[in-house]
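What follows is one chain in structure tokens, specifically the form predicted on its own.
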Amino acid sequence: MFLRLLISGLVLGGIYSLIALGYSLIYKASGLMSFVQGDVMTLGAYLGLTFYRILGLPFVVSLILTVLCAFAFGMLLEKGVIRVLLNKNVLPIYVVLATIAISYIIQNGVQLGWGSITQYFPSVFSKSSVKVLSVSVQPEALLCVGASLVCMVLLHFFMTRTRFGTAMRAAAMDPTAAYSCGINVSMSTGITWGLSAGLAAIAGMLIGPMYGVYALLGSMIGSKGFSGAVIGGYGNMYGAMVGGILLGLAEVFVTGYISSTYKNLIAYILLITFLFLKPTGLFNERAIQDD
């Protein structure tokens, strides 16, 4: 039972980490909080469903197309909504409210486009289960864990080992200084929003074969991803990874050993606990205003 719960926890934790990474990237790039990540995940799941099941494209091709569409959506969101509001010198809370409004637009939009019933997402592999030690697990679960880890590692190398990633971090740390050094801060911020949307879309594609696809798929997962980001240290990329995985493990083990009644409660208990006892999270990340 322990091994089965461990694998399930890593699957959920990987999804939460991808969502939490998106929150942290956006906050680091612009100092803003966005609450649209979960519903972008839903949009990604529906796009993947369209490419993979309806159009019959290979899964890898469907994944790439879904990520590209989500990336374009993220950039369009930043340039067409967020940037326009910021140029009007509105309070940051209005930007947060705008992202909440967009999340509801996505929820209703996918229902208009794909219907309100749960859609079946075809299996990626021909086998229905594989053996991990003595436990039979869905191969899509292993794909989810592996792909989540790969995404985290690739993002780490992109942000720390490439010139463009370094420029993005510089633009996030001090936009004025970065601009004076010739860095296109506006483009950097837009790409960060695009990357965040792409990560959410990957999460949607990974979780679709296991849970199906429906309009509110990302609503709960988005809020739990936010909790994972806070637990790790809001705005810290590595904290988002660790916080998301710990949250997934905690949720699954509480469900397995105590009761499924507390499945959705554990994330918010941990969120409140960290806000009271350690608001800077596990990685001691301080808010931009505190720097």
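If you superpose the two forms and keep the largest set of C-alpha atoms that fall within 1.5 Å, you have the rigid core. A quick note: this is a predicted structure, and the numbers were derived from the prediction, not measured. Numbering follows the first chain given and starts at 1. First, how it differs from the form predicted in complex with its partner chain.
- Tyr179 shows a C-alpha shift of 2 Å or greater between these two forms [criterion: core-superposed Cα displacement of 2 Å].
- After superposing the rigid core, the C-alpha of Gly165 moves by 2 Å or more between these two forms.
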The other form holds:
Amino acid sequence: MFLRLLISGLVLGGIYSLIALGYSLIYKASGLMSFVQGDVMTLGAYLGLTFYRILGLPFVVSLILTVLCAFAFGMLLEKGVIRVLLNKNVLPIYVVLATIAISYIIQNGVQLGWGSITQYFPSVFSKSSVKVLSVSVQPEALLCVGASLVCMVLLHFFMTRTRFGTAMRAAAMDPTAAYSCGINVSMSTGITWGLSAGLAAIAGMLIGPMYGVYALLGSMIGSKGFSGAVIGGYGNMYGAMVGGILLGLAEVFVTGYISSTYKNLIAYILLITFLFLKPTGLFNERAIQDD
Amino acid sequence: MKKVLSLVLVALLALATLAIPAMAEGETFRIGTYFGITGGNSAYGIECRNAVRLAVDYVNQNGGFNGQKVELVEYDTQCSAEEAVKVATKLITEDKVDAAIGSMNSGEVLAAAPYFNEAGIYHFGCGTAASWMKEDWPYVFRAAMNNAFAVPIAANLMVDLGYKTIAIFNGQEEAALATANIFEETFKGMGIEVVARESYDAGDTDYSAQITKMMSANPDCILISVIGETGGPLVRQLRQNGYTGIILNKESFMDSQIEIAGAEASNYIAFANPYVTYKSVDDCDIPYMKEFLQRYLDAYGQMVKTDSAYRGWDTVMVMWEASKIAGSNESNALVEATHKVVIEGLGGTLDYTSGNREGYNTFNSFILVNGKNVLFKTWLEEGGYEAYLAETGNAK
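Moving from the form predicted on its own, what structure would you give for the form predicted in complex with its partner chain?
Every component of the complex follows; first up is the chain already shown.
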């Protein structure tokens, strides 16, 4: 049972990590908090479903198109809602509230667009399960873990080793100073939101074949991803990955060895515990305002 | 001038006299409905509402309720019990409906039905949980199955197969939880050991840990007692995680669920239910059901995917029959008349004469094999179980 639980935990954690990466990226690059990631993941799953199942496009093409659409959505969200609020010099809490409103709009919007019945997302692979150390696992789940690892490394290098990534971090730390240095703060923030939406869309498209696609698919996963990001250190890419995995493992082992009754409870107890005892998370990521 | 005035008055009086019966005939019988049209389990609410609309059209084309046209006053509960209560209050106090048909989510019926009962309004619920019909609510009826009635029949399937152990996986929703509890008690009484019991919370998407735990207990069979929306993803995950045994379901595994789980994963799901869903009208060989399926297909351009549509149709038909027996549309008369209703429903005979306010009292048991719902008894007699053992390599 241990091995089976371990693999299940890593798979579940991989999904949380992809969402947590989006939260951390937005915070790291814009200093803002968003609660829309889970529902953008749902939107990504519906877009993927449309390209892959309804239009019959190859999976890779569908994935690319989905990520591009999600990126455009993220950019639009930043330009049409977040930037408008920021230009009005509102308190950050209003941006958070706006993202919560957007998440409800997405939930209802996808119901209007695709209906309220759970949609079938065909398997990406010909086999419905593969054996990993004698344990049956969905191949899409392994893909999800792999995608999380790749995205984490790419994002870390993008944020720390590229000129644009450095500009994004500068824009988050001090927008005025960054602007005076010639950094297009608005564009930088827009791209951050676009990238985060793209990440969530990848998660949505990968979990669709495992869980099916429905309007509330991302609401719980979004909350767990947020917890994972906080546990790892809000704003830290490695932290998001480790926090997500840790949360997935904790949930699965609590279910396996104690009771499924406490499955969700543990996620929020861990969140509160870290906020009380180590708000900088496992990777000691300080909040931007603390710098 | 007086003459003219007199003539006008006479004419007005005559018009008024003519108008009185015309108004009486024009009065409508207002049925309030509260279904989850948006929200988690809304696919089931939409089909139930669609079927109610179809049935009301049919009733109106055939004389209405004692000559009165039936009018629906519809609300969306968003699949929430709190919203169902608000809607119930509105239907009673503002819309002043004559009767009501409630949600296919038992939690909503449990919350809203007492308001209708207290107001003395003739009411039918479409949920399948045993709980809300245990209450002493004389105005509340059901034309859908009661899960509790199906439990002994379904549990007996385990005895037929010689199974001794079972794992239970249930949701926290009213019908799912209440039915799982009844199953657990029934299994204990039959000497079948419940080796694991797991649950999930609303909004959960991943059940792998619960599945792992259940499989580690090595049960002969797994019982799933979940709401419709969860069934498809759950069965898919059960199979993907390597469970190849027979799955016992609290109700039929519907077409909408097979679409999500996949046809192969949906093999060997056993259940007791009054009716099943069909892929096409031609797949059905029951004349009354076939007629309904064609009617639904013509109206909505798609096949019925959940049995909640059957519940909606049956409900209106029982109410209509009660109105004919009563010869009146007054609530108390309808209640009294319902206890005399015996009609053919989509799932067999709906018989209310026992006084338990339930229509369906006996069901068939089925097993889903290669996309077809086969009578369990026939499947056993024709060597289906041996074929299952050979195909899966399972010892049981």
